[in-house]
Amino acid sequence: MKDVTKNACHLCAPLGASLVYKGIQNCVSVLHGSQGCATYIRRYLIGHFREPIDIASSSFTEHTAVFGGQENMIQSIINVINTYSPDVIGVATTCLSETIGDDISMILKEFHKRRGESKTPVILYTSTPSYRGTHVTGFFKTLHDVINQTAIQTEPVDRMINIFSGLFSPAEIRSLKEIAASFSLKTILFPDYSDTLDGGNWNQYHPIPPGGTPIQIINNCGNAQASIDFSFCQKDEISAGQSLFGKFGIPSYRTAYPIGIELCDTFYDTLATLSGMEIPKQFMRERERLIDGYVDAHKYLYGKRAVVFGDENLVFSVSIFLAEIGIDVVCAATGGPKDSLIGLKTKEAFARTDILEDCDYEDVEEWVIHNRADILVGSSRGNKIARNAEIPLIRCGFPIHDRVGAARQNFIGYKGTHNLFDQITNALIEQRQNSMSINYGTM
């Protein structure tokens, strides 16, 4: 057993909650930390979304670490609000600050009694430091603390459902609303930065992206008759749709994300359920489009053998849909807490795949060099992994910095899953062609 962590599997929970906050319109995100943390978590989502990305701090020197950040924090929020004049402000906690033990919702008490009359945004926080998750966790807990911290019920309306969304790209969450929609429900989907993490050219600077959603319709969640919730390999305390569930009593939908006919299925199924109405004939079609792509490329697949890395909620559905096409997850590895793959233990079909919890990426390296593998599926930081062990590697989730289009990638759907599939076949084939001594240009 190790004493240290080299190279994390995962990355820091402010994180996470900063991409929650970019799916709200108008809104700031303020690290209560120090300036480090904020520009950390901007080299991170810049590099991923090659997008412009502003994460306000409350800067913390020595003497905040030692006699508390309330001071700090009050004139971050003041600053915030002059130079941004935003609707919402997100605050989410450090390391630092946590572990000297600011009482934010103290402070923002103060902050109000000071600022008396004056025209205020609406502040949100959440507490994520990253001894107690990753970015994955400090995600779906922000979400959920924006949920509890916002969300009233006065009237349900009808046909209107949440869809509480995961670490998704913007095409994926843009493919999200164009599936409900099909459906003919009303749909708030929260996190919504499909446009403010993928915007146009613009003629002139933005201080704030246009897009996300707007903080009165997360307002109107306790109204929804439903809520799909891609928790799925998150604790009850962290889902949005539980926490809606427990208060209003909102029937809640934890699945997992959409990626491969079985999952898929459950998807679809569910929207059907919740519409009243048959799956429309053209998501069928791409199905059966799906399939016949499965059956012609069967030949490339099968037998093959893959780890699969990274954000616990997409090595799980990953890990599915690579079994349903015939290869073998040899391993599966998160950097998510104990027990966050316990979905696939109790799977036959992975009853000989290794799953590593809570690891790093020498864990899964050291595990490479053991064994075989055909292929890795996960983010860029697996780059050194598949050079060294010479084997191509599929880069999905978060981040992918050695390569533009991250935020245009769409996996989910069977139409994303088709896009998957493609990438993953072709790159086994080419990897087949590359160590062959004579250059077949049939396959």
Second form
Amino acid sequence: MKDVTKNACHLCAPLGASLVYKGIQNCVSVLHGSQGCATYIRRYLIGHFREPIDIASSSFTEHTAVFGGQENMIQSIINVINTYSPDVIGVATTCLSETIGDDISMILKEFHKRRGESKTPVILYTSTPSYRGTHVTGFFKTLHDVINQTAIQTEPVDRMINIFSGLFSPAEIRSLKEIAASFSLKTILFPDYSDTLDGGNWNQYHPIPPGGTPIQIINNCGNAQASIDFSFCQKDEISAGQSLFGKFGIPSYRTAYPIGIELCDTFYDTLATLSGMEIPKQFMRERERLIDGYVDAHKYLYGKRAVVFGDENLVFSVSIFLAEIGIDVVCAATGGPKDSLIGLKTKEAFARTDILEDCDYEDVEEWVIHNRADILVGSSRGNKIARNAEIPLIRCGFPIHDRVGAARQNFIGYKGTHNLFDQITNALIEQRQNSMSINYGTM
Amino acid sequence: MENRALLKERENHILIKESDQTQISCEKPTLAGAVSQRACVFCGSRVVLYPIADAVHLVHGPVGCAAYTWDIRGSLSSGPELHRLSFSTDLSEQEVIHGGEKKLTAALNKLITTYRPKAAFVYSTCIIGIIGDDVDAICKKISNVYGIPVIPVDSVGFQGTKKDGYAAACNALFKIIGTEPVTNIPVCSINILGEFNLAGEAWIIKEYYQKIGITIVSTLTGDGRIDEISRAHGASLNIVQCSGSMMQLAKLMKEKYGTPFLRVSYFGIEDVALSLYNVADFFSDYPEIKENAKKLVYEEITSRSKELDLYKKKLAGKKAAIYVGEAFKAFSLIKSLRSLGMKVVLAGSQTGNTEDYETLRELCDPGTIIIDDANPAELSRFIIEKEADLFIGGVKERPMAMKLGIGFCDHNHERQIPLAGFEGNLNFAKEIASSLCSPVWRFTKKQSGGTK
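Having seen the form predicted on its own, could you now give me the structure of the form predicted in complex with the partner chain?
Next comes the full complex, this chain leading.
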């Protein structure tokens, strides 16, 4: 146990919950706690996605903290209904409401009782105190809880699968949907914030940005043939796929973020198995191009030393990809809980890698100061480390607060991997070019 | 967008100049579910004390509060940068159950031995208000061990609004003031309160004062240093910008040390000049200060007037909506925009008081919407209704403005371009023009049949 966390490499669970709720069509989230939680999380997400993000709060006062949050919660739900007319309200708790012992299911029962016959949106809820887990576990827990509360099994639908997404960018979610569609599969992708958090310019103002998975579609998850679940580094109890397997016997494929040949192969092979189709030619061509790219650039990469940090799932996949192209992952770091990178620890390729779990950015910086690294791969929060060490930072994951285009970044699938590959390779080439006394015009 | 009705409880927080004669409702707890742009008590304390660069700022509670406020202000330091690090006791479930005192003690020991700060601030977050850690006692103990001020900041998130957080920050500062002896401080000396050195703004302002012959004892919260703050009671006058946050400290200092104070603002030519003149008038026994001030104002204005005129031409007749944290800024912005030939159609703040809103009403043109503790639904509705061309606010409002197809100027604490002082005023015009005059709006559609 550390004495103090310095520049945390994780955020709190309600942020993950808010992100999942952004993936439901016509949904507004309500955080049960102080006004600050909602506002801080809005600000943090807006800095990354650059889209309007409204999150309501039950705005605790001293009175609420003493007498319980029921009235505030009910009032906030009513005010959200009156302002936004949502189809769904997503409630998430915070450390405050959990510590005083508010029982959301009881409060919602009371709300429905008072509401009577009035038209009422679907209300989902999850427990996400800030003192338990991280924004990543909060994301998967909320995903799990939404599926657990809504999925029903009626009539299994042929060729239909669930894709339970990870902390992907909107562009990556779009790409996942396209890939699955190419296998002639009907897909329920959840949470789908590919439009709500990466919208176009509007002709009229939308209090709730258009997009997201409709709640009726989410209900239908129980009728899928299988689930692809990207909660790869998470515990089973917060895996939505695992929950559906337990409830309805729907097989779940826990899949790592598809980055690099090896992990992409697993993902595309799974789709091939589930669809009974061969992998479409276009993807095989993308795969060939990626391998060709690896070969073309391998000399610039061999033996380079990389430090990877961020969301444990991303760190896992990026590390495997880097090892695949000859880069030594000298340090793999996550703010995720202990053992969240156990998947790396058991692999031969990472026998000499320093694997830091439950770490903060100051741990990573310390590591970089005392060891040598050539490149950093992770969130924009690593910019101080990169600047001090005078090495490039490839911005990847969440948050990216100092560049545009976070929502359009696509690093998954063969094509997405090629993007990431080019960025890393070019950053290393540029670093070498800039450090030479002669200005070479070629590589 | 259909014109959704306002929430009933929110109706009297909004008024239209002239058609509504009633007093605005303000200084109230935020309405649950209203999607307020406000944060919490902790936020108020954190933003005020943040720029003190040689102190450790430890946030006591689960990780979120510290993580979201890591390096969030563009407050620059001319030396140490401890303020740019985020420290949290990062309480886990077990610590919430059994109490966080041990963790807090360990964290303070670790931070003080590692960084050797001049002081430490310990911010209490919501959880601490519930589990009841004796933060005061721990701070006292640690302070005795290391011989530096270790100041508890009573910033429990739910115990009030952002404004109560300002008060907690003022109380924390007040504990440091007066702890060092004051010698060799000249008569013509001031403290600068409520200036946070965003993008180096405090440096611009300090230079003005120094040029006209005034000594700065402490800028407290802009490029702040504990030693300077400790000696702040030696100054002859407190100059208070951002009165919403720092007035309480000015009043406390007046009570205890007899230090008089003046309210000022450094935004817009009119208010910067007035501020310098008022300070000079205070030291009227030294008439050269007023002379110097006049000369400085003349030079600063004339050297930029040509360039400023170019922007004025581009901006004339445009309509702006303003939503800020502290009402004082809205006053200056209205005057400043007017001097650029622009018109304000909406003006609001998160934490204004009755007096502030009366001032706003006096300053605004008839028909202007005045709004307290607004939310996106209200802001977007009135922007469309009033056909604003530009929104001035912070990061949370930026995407809303842009989706509405109007220009945006960041006047919040993350800005990286100085907007204070005479040079800041020119930057402000430049900033607005760079948004309003961009050719990209050709491809967007402004809503509700606006003039664009």
